[in-house]
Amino acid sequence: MSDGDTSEEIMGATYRALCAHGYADLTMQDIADESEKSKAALHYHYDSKHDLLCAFLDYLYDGFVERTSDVEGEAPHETLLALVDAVLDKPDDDSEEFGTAILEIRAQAPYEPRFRERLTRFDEYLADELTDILEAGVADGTFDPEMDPDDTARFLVTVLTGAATERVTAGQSVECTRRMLAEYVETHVLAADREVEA
């Protein structure tokens, strides 16, 4: 087995154990359960499993590149849109325990500075993508001259984590939030003159 195909297992073998288990009482022997390596072959590869829910984060940023980074649309803000939707629309194969189990990663970040790195990797892509999104369309005419890209990037940002939390803690549906940002763009960010069409 390649290097890649081991740890492509090992992170199929964190996402089930995670799944399982949950943040607080997960073990290297759960994922090992999970995976075809030992316990001793995991601590081969990563010290512990703070080491190795490192790399998973990792691994999951990677995924979420991979899944935004493709968006598009004949317009700016179609483009716009479409991003919103790549990040509100969770991929098939999540799992609610999942979402639980990551949302308390994240809830680690304020003491584990590793944590915190590569979570804040993930909102400030976002926000470099919305960003470059925001200014292509200022510079085209589709977007109001006085909005701000940085600033409704964050905006967005906020939001769009906000509305995955809920998701998680509250059973909410992203429909409300995705509904209500279409809304946000035409009245907060498409210049006077534009419209978004149906």
Contents of the next structure:
2 protein chains.
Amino acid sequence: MSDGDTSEEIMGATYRALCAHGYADLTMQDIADESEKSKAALHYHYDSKHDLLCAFLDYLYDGFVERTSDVEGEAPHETLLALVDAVLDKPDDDSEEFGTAILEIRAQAPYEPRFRERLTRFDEYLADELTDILEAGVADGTFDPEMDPDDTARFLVTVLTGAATERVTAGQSVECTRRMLAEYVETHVLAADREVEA
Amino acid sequence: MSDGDTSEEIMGATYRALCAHGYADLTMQDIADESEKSKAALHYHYDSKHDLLCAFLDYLYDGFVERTSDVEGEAPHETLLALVDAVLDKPDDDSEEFGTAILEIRAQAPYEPRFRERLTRFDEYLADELTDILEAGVADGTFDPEMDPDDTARFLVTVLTGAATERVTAGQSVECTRRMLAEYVETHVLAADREVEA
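Having seen the form predicted alone, could you give me the form predicted together with a further copy of the same chain?
Every chain and every other molecule in the complex is listed next, the one we just looked at coming first.
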């Protein structure tokens, strides 16, 4: 196995172990049980469970960037909504259990600076992507020039975070959020003289 | 001590213990240590830590309803923003530690139906209050008659949930959310011929 394959295999095992056990009770042995590696081999690659989970958050971040960086629409508002959809639509194999484990990890952020740093990176990346799209839409006249791209991007990230939290806490679908964000883009982001061709 | 005083004292101790220890590591002994009661006395009132925490969520719910049910503004949009502020402004004594413990409890919802039931009650109550205000504003002509009060209320709850999650995960202030929601109410909720007197 190459180093890359080994790391990929361990990340897959970490994913499965988080789904099965959640974050709070997770042990290196749980991850080893989901992996082809022994617990000793895991410790050879990662000093601690904490190190392994930091590497796992980096791995998720790379996947998130890959999944969201190539969205594109014909016009800026379509690109914006495509990005929103890419964030709301979890990959097919993402389970409720996994969303729950991620929320558990989010709740550790105040005690774990290395978790906070990595979780913040997701939000910053997403805010930057949204800001770029919003600025492009202002530049080409599609979007309202009075709209503040930074604040609007930050607001959209808050909405998406809320939808992810509610999915775990209340088992609630994201359809209402998707519909309301489409409406928000139409009434708040688009320039007044633009109409959306639905 | 009356039953009410005893229960109030135990709820205060639970609050302090959650702030000091978080949810995952919390024990009945930790709560007893913050209380005038012994661990045995706590067990006399509550069969398990889980029962005590359910009672604590009920206690928080009562406080939340009290804090948010009497907000009132001169006009529906002012009442709406006053309610948003009442949710965003945590009580003075609420610490970051407490918000973190609540997010930990939120992350347990899929495994703990009694937690989920109680957490959902907060969101349902808030959505109902918001819907009432939105419907009143449509009825008196302040709000856009095309606006769907149920969907809009649900969306506002999602935004407020996102702001609470980000406060924990990223240590982020709620000021941007507050500003953007005020703008949202202005551009999306108010009838087109209304202007906000700022």
